[in-house]
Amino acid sequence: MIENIQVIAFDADDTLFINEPYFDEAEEKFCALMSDYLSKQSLAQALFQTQINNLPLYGYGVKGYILSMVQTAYEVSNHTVSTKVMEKIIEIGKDLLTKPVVLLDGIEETLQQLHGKYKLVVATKGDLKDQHRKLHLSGLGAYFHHIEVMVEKEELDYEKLLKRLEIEPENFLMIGNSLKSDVLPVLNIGGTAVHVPFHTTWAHERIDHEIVHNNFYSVEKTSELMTLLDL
């Protein structure tokens, strides 16, 4: 059971509402359109990489997913890529900020259960603009003391939002689908965390070790939080 948390921080995508089957979407587009210059393994390792490449020049996000895809395109086709492929790239990223927002089983049930008991946090990466619309579409801000679009979550990251929630590490929960994001930092400046697996999740944010450790929790939805905080 755990014990003594005040704040519990939940993640956005993936864990408050569906993400990531939409960039695997975007992505077998995108290999179907260059489709002429590699195989759909190469685009998709060419395009990660380039994603990965840009993290800190763009973040996290579907604009740098777009302008990602658009620098591979053009790298790949070594600059010959047509405009009209060029155009669809384009709008293939369009269609991603205009997807529409479906939330996980049960996890309005559990927002509603723990609301008033806790004070409820969401923290999350990813382009701002687009994580404001998703919230407000998810008809979920009412829960929500405070949204946190953070540029990357790290150790600095979560300490840095631990204080301006006025908050001890002891006394905060962190809930989401990435053992790299939402679990590991937050158990490694003294926070608890859950962590509730999504089917589908981006290479970059999995992890090739076990984590074992006693603030570690793994639930199979976010129902199940009730009977770890007792409720």
Contents of the next structure:
Protein chains: 2
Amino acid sequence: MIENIQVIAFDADDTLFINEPYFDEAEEKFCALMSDYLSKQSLAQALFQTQINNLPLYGYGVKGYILSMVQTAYEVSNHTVSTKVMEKIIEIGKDLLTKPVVLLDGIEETLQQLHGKYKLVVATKGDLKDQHRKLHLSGLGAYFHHIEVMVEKEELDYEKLLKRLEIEPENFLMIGNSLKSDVLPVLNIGGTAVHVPFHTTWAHERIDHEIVHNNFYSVEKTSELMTLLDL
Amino acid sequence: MIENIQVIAFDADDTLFINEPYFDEAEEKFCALMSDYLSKQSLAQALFQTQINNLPLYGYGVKGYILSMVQTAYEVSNHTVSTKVMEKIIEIGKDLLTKPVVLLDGIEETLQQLHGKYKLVVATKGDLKDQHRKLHLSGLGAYFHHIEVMVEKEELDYEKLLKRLEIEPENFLMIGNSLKSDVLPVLNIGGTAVHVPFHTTWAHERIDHEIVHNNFYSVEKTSELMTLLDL
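Could you please show the structure of the form predicted together with another copy of the chain, as a counterpart to the form predicted on its own just displayed?
Complete assembly follows, chain above in first position.
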């Protein structure tokens, strides 16, 4: 059982609402647009590599993704891709920024039950503007004290978050779908983490080892949190 | 004299360090690249209009600016601009994200004197990743409790900020170079604001009327804050 928690932080993308399937769909469109130049697999690989190379400059989120698609297009085409294709890439990106917000099963009921018993926050990476848009459209905003859009989700970033929240690690519970970003760093600084897997995960967020830790829990659905928290 | 302040928030761009001159320089380069198509004045106007139109989607900051340059390029060229020009636009943008951070005169001394007497925070719009980068490189990070990168700086955004900070408006002082973003909304929700003008202001941040208000102050240099705060 998890005890002494004051603040529960929820990841947003693929924890509160659907995200990765939209990026998969955008990547499909990008690969179709660029199919004259490379195979789908090679294009996806090139785009991923460009994204990773650009992370230190652009950070996470849709706008950086659009810029990486544009760059990949002119790189893999050896600078011959047409302006029309560039325009279509921008449109794929703008489309991502207007996607409907689809809640994951049972998330609202979970928040309803936790609300008032804990300080609830959203702790997410991604695009500042887009994350605020999605939270607003989700209708979940009222359950949360506020949203923290983080530059990274590494140990230091969580330490800063706890400082801002003015709480100790033992009073902090993080819930999310990424073992790499939502679980490991939180455990490493002394917090508690609950993993709620989503059916698809961005390659950059995957890890290749099991986690065994006293403060680590894994559930199929967020509704199982109630049992863990003895509610 | 300003009394009862608990939290002092500083705007970042053109309040802590130089920003607008870098955007002016980027715009010059963009106009030079596109000079075959339109006059400098018309290009600047078209870029500004694209930026404003894209604000609801992209928000503030460098990445949205790059995407707006790309879009303006294909729009004003009637879709004939070359891929090479697109690539150069991306480079102008990446260059903006690696500019040195140049502190404004006297800002560090001011922060030294305020540190420990008030909770100091940075409250800024712009790109999440880039603002964190700049604050880190500025060497000013240690003076601040944390940085708040805001989606907008309107009344509602400041109200949310105060809720996060868990303080009342009468205990909040905002310092910045934008009358529109740093001063007016803060006065309107009952806070106090100090305007420190910078020699150049983005058109979107300009207002065309005088401000007269009991909680409004204007100084030439941030060092004058000490007198206002009776330090």
